[in-house]
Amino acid sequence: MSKGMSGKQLAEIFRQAADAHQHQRHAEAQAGYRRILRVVPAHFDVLHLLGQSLIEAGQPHDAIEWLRKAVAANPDSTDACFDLGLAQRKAGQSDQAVQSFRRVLELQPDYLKAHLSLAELKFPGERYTTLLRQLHQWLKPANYVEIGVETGQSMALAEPGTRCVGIDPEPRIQTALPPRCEIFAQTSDTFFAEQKLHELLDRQPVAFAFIDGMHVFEAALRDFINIEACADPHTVVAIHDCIPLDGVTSARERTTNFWSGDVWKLILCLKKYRPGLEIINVATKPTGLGLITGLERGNRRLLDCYAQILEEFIPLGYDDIAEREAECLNIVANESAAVKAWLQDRRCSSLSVATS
């Protein structure tokens, strides 16, 4: 072995690194990975290993380095790029980063880290339950319809006095729930053939709904005509997946596992064929969060335009928007202050929105 270094001493000075690295002596790991590697520059593995232990020691700058040298040496590695991209992202490298993580889903489209990690850098701030637990203590609203409820994670962000109904067709609750809360196993299509919102709410107008079914255009476009039956100009309705990462995940057909389907051509529906729809789409974590208000019961524009709508948005792809991605789609920053003032503006809700 070359510079007077046998195989057997560089497993030894490998063992006692990589358990070092795995006990978070970074400094001692380092140093040994160092040791390897002035032996054998190219030795994939402890590149890669020593880069990930820089950006745990918090040195994504100094990572950078020694993972490029790791992807040199192993192009197709997914776990190498996936941490250049990281320790990239870490250090401030945006457009980098993007790249590196774009690289991985060449080579593997469902690696899920790499997708979470470009919603990271796409929509920087609060993920969506954020924001929709603010609507819900601004609006105080006297009742939230939900479809989509699934384990009950953003039904249980309403307020303990407003009446609730949750529309899921196998819901699965892991959490308390509000106290007037009522959750029907039913799709959506069913639930709005068979009952009768507008008794279910005292026979008063929705105040907030949040639509989060089916992660396909039509659906969600059904999902609004029906609760638009039941709304007045007060009302506002939140829309989930209005924002698409890339065109893969924002497909209508799922091949990955992170995805949000085509809901995002709701917001150019509606801007198209309702314009007087009051319309923002807040650039949340993963993949934004549309607001509407203004609504209009008894508007039948979108129910008699129903099959040319579908014509006329199904075959889109995010390709032919991406380019005009925050135009066409009404999107604005994840900002709580300007959305805030933006309901008021609106004067939202039956009630008018809070001022604390």
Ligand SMILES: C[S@@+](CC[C@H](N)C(=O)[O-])C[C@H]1O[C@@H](n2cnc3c(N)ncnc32)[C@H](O)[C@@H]1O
Given for the second form:
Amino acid sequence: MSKGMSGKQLAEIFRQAADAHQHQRHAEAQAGYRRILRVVPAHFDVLHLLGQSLIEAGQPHDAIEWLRKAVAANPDSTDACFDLGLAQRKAGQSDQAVQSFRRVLELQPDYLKAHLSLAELKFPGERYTTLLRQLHQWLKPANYVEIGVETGQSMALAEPGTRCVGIDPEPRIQTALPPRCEIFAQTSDTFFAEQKLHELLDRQPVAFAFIDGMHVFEAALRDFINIEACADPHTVVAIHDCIPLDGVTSARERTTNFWSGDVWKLILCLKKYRPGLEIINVATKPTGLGLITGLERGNRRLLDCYAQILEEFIPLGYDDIAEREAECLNIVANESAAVKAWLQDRRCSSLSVATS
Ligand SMILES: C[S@@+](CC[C@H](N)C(=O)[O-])C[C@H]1O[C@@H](n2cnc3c(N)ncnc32)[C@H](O)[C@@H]1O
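Having seen the form predicted on its own, I'd like the form predicted in complex with the named molecule now, please.
And the full complex, kicking off with our chain again.
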């Protein structure tokens, strides 16, 4: 072995450094890794571990240097490339981080942490659930209809006094739900075909709805049509997943864990076929939250043009709008004061009188 160290000695230094790393004694771990690298400068695992230790120790700038060398030593390592992106993100080098995460996805298209990291970079700020909670607080809706309940995480954000109706063919409730909440274990199409919503809401219009059920365009469109049939002009409809992260995760066919489907086309469709609706699309992570008001019960345009709309929008892909995404999708910054003012201007629910 060169530089006066035997393989056995190197193995012992590595064992001690890895032990120190595991117990977060980072200075000691890094000193050990550096000693090995002086003898074997292109040792992939040690370069990678040194980079990881530097990230964990809060030294992302230093980590970048070693992780670059790790990636050069093994260009096909998705983990090293991901860690390089992580260090770049933490060092404030956002453009380089995006490139590293995209490289990870070239190597392994379903690398969830790379998708989540890209979503963090594309949508800085709070998650959609924070905005949903604020919407409940601002609007103080008499009732709330949620399509796609899953664990109950979003339903639980409703205020205790709100009458809540949840629809999901396979609810898996894991959260305490608001007291006046009823869940229907049905698809939304079946639920609406039974025409019971009006009675469930004591013949009041829907005040606030959240569409987050089946994640294909035509299902979200039908959900919107069915909600509008029970709405009034002050109803607010929130629609999840209206801003794609990229083409693969916003396609109709699901090939990745991180997937928002092609619900985003609903914004394009409503802008074209229902220009009277008021629409903004808030850049919340992980994939945006569309907000719509100005609904017109009895408006038949979407129903009458349903076949034509499907023919027009189903073939679209993200590439068709990527370069003009903000304009095409009415994207606005995730700033709660501005969203609240937008709702206030449209006299939505209690916001026209509420002061807090
Ligand atoms: C993304 S999850 C909902 C997450 C939840 N809204 C939240 O924010 O925590 C989507 C849910 O839609 C439900 N779903 C699928 N097809 C549906 C349909 N046709 N009608 C209503 N819900 C549906 C699924 O069972 C799943 O629980």
